[in-house]
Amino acid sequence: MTAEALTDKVDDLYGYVQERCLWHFSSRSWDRQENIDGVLAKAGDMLTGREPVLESPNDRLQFAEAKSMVEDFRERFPWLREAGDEEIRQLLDGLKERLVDIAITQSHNRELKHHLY
């Protein structure tokens, strides 16, 4: 795949994500990025037909987060059924890459690295 087909398909996934999904936006930055963490590992294993570990009650929340969205990606963006397990991992990789700079890195929200949180 192409940097510019790949940087296509994440504004994509990333546009979906912004508009139906609130799990990127906790209050604080650690929780940020757990969340972001979890729900993609989890979408990943399920994209690529691995099965995801439920151990916690987090993970079974980010499981039920990951699951909505990968169906809501199938339906969507049918070329993402098509993709293989590394183009996949490509794909969440560069989606997690830009939740992670727009909802923490570039994040002017304070209460995020306040340190009483």
Contents of the next structure:
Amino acid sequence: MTAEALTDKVDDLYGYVQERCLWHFSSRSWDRQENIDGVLAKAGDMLTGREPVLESPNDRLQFAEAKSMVEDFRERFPWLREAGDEEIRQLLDGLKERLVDIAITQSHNRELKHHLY
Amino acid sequence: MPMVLLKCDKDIPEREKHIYLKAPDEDTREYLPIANAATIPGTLSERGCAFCGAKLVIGGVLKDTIQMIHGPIGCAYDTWHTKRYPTDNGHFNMKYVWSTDMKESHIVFGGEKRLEQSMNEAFDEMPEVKRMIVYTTCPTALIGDDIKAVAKKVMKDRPDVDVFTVECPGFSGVSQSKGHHVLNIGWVNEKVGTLEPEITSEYTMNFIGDFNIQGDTQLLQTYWDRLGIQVIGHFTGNANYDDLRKMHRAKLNVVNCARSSGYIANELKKQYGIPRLDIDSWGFSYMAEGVRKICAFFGIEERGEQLIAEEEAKWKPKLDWYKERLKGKKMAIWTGGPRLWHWTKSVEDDLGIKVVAMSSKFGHEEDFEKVIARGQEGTYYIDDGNELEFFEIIDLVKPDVIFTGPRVGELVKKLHIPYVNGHGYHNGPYMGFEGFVNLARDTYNAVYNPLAGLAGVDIRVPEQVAPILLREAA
Ligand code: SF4
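I have the form predicted on its own already, so could you send the form predicted in complex with the partner chain?
Below is the whole assembly, all chains and molecules, this chain first.
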């Protein structure tokens, strides 16, 4: 896949998350990071046919978020069905980079680093 | 397009940092309105006070609790009966209001005795009620009345009562948001974990941040019942005081209003390890998604699919009837904060409506991150809007309907623009599948109601009236 094609596909996934999801905009930067890492890891498992680990309550939560997202991804973006494991990894890495960038690194939200809720 | 300085704000240029017009290819890395900041002198804010955020929004919803407002009578009246949150026990919370009615002599000589007397009087008058929240207000906070000490004394004298105190006078924050925060944190630290629930299902959750506005909680409860999920605490729609002391036993926190109640969900996660799931309860596709996520968490996906199928079969044709007639209409949403991001996509996707301007009274920057991510280009995003700004924005975007509160609603009615009560609703509930059809119906009735047009003509003149009455209501 060319870099351009990858960017276009990451754009699609990113657009979906921005429009539909709330987990990357949780209250503090560490919550955002935990959700972004956790939900995308579970999504990666599902998209590459691995069984997601469901040990802790938080695992189950991230699984529930990822499940909805992956179902919508599959429905909206038919090209995802043809993607191999390596491509899925690249796509989710790209998505993670974009989400961390907007929700944490470059966010202007002045409350993100407050140590109390 | 960067931030916008409206013409009416030329003498208060600081307002530019609070108003954003979204342009193509821009996002919140470049522009984010400043929010949850002190109101700028010279702007006439629509905000409420911090005490109001605690009492009117959260505490006052409880169905079995005396709300003792320690202050002058106005603080009580201003936070009573302006929200419609019924209960299944005859609307106890809406029928009564309690105040220590502080007068000058109490301010001069101290109000603690007055408070103790009022608390005892209220419990004596209502012997079946055993729970109370006591709130400070500006004057009683300023004179340093120790309401915690008084509450302790009353609880000692009356061992069968339980009292929670909220020390959040009007001046303690920039808006009602501070009151949400103080009540959330106080409750989780002082009351959660002090009672144990009876567990009746292996699937347990708290539903956080829905206040049974015109029956929202009661409607959604029918879903949880059908799914076999036990809701331990509704924070705080149609809830009992004691239910909320048991919130530590739920397996999942489902959050609707992240602004008023996100704090307690975060603390329940931090202190008790209960995960937090944020959902949108307004709109068909959002509600279905919320049900799916909750069911996926518990591993009961088939039950969720069945419920969604039943609800959609019943309500989707009705929704579509309205969608056909509302497609392309322009809406402004001027409410508290989260309804901006809850509603902007749901009215767009489910009803074909375009949201052209949104203003938040007490939202934080997080709310603007969410709404700008979801909202359209060419739409205005305003923090702490004032009346003159509303008039100017109306001229710029020409909405067909405005979702806002009754006070701003009265203003826009004078411009012959229909409004729907975005806080207490016109004819709710608005949450859930059935609820969104109600919202669609109220929007349709507002947009096509000839009254707004008739208000602008001389109704004695048939030639002026006829075209308005004949206008096809789609
Ligand atoms: S601002 Fe102070 S005095 Fe006014 S209603 Fe609020 S608490 Fe009462």
